[in-house]
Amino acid sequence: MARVVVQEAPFDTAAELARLTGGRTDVGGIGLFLGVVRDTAGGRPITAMTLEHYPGMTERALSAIAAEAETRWPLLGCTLIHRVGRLVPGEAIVLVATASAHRAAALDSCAFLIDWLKTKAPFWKREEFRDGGSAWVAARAEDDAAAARWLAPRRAAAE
């Protein structure tokens, strides 16, 4: 069962990896993505990013994405943590970690999860710029293209 958390507080990546593996010796690979807030967008310096979500709906969407990954790959564990609230450049915003007996499943499932999270999870992001302006972050065609590669269900082969 996947661990899905939406929270304002920072998370401890090492502690989350320890929780994911739980001392298991059948884990042969861990796929990990740690997203951080950048300091620029479109060439404009950012001072902060505020993330909003609809409580309940967001967790259900993330849980559904994790469940899809668990049907596609032989996962031994899965963690999705996404922060909300006001974050400044350099702060961790999202953690996706998957554990499997083999690296291919761990890495592919991690890539799938972040691609689908970027396009299917209901988060709204507003960037604040150094010049005092702000703007909502629009969906990007590049993110949609990355997510589209996972439309056909597939299962990773063992190494």
Second form
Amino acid sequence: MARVVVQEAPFDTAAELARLTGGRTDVGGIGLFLGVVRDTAGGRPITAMTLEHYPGMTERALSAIAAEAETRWPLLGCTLIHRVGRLVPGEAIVLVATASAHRAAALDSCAFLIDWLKTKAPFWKREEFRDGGSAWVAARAEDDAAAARWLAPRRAAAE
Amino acid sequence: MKILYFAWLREKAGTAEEEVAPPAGVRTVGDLIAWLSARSPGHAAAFADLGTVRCAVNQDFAGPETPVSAGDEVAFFPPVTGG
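Since the one above is the form predicted alone, can you give the form predicted together with its partner chain too?
What follows is the entire complex, opening with the chain shown before.
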């Protein structure tokens, strides 16, 4: 059962990793993706971004994505944390952590989770530009392509 | 029926949430969009380019043919940009 959290407050990555393994000794590897707010968007400096989401559906979508990862890889633990509200460059915005007996399952499932999260979880970013104004971020075709590469179920890491 | 709008659809529609009672002829998401579009110029603007509008019915992603009925929660939003 994955740990899924949507919150405004910062998260403690070290504490989350400790919680993920929870003292168990059968974990051989942890895959970790930490998303950080970058200070430019398309070459234009930004001062902040605000994350809006769909309360209820967000948690439901994240749990469904995590459940899909658990059917594809032999995971011993899975944590998805996404922040909402106003964030400034340098702040961590999303944490994806997966634990498994072996590295391939941990790393592949972690990549799968962030790729799917980006195209299937109801979050929207609005960027504030240093030279004034703000704009909603448009979805990127590259993100759709990254998510699509996982459409064929793979069990490579199970062997 | 509860309608929710997010991100720029919320800004264009001028509301985040509204309770509506569409006529019996409104049976699908596509019907609902056509009916909602006539509510105000803001609604019309929100639904002007359907290529950039996504929908969820009762918190599951839905398409234009997805049925809707009284009591449903229907949300409209742009393609997602989290992560």
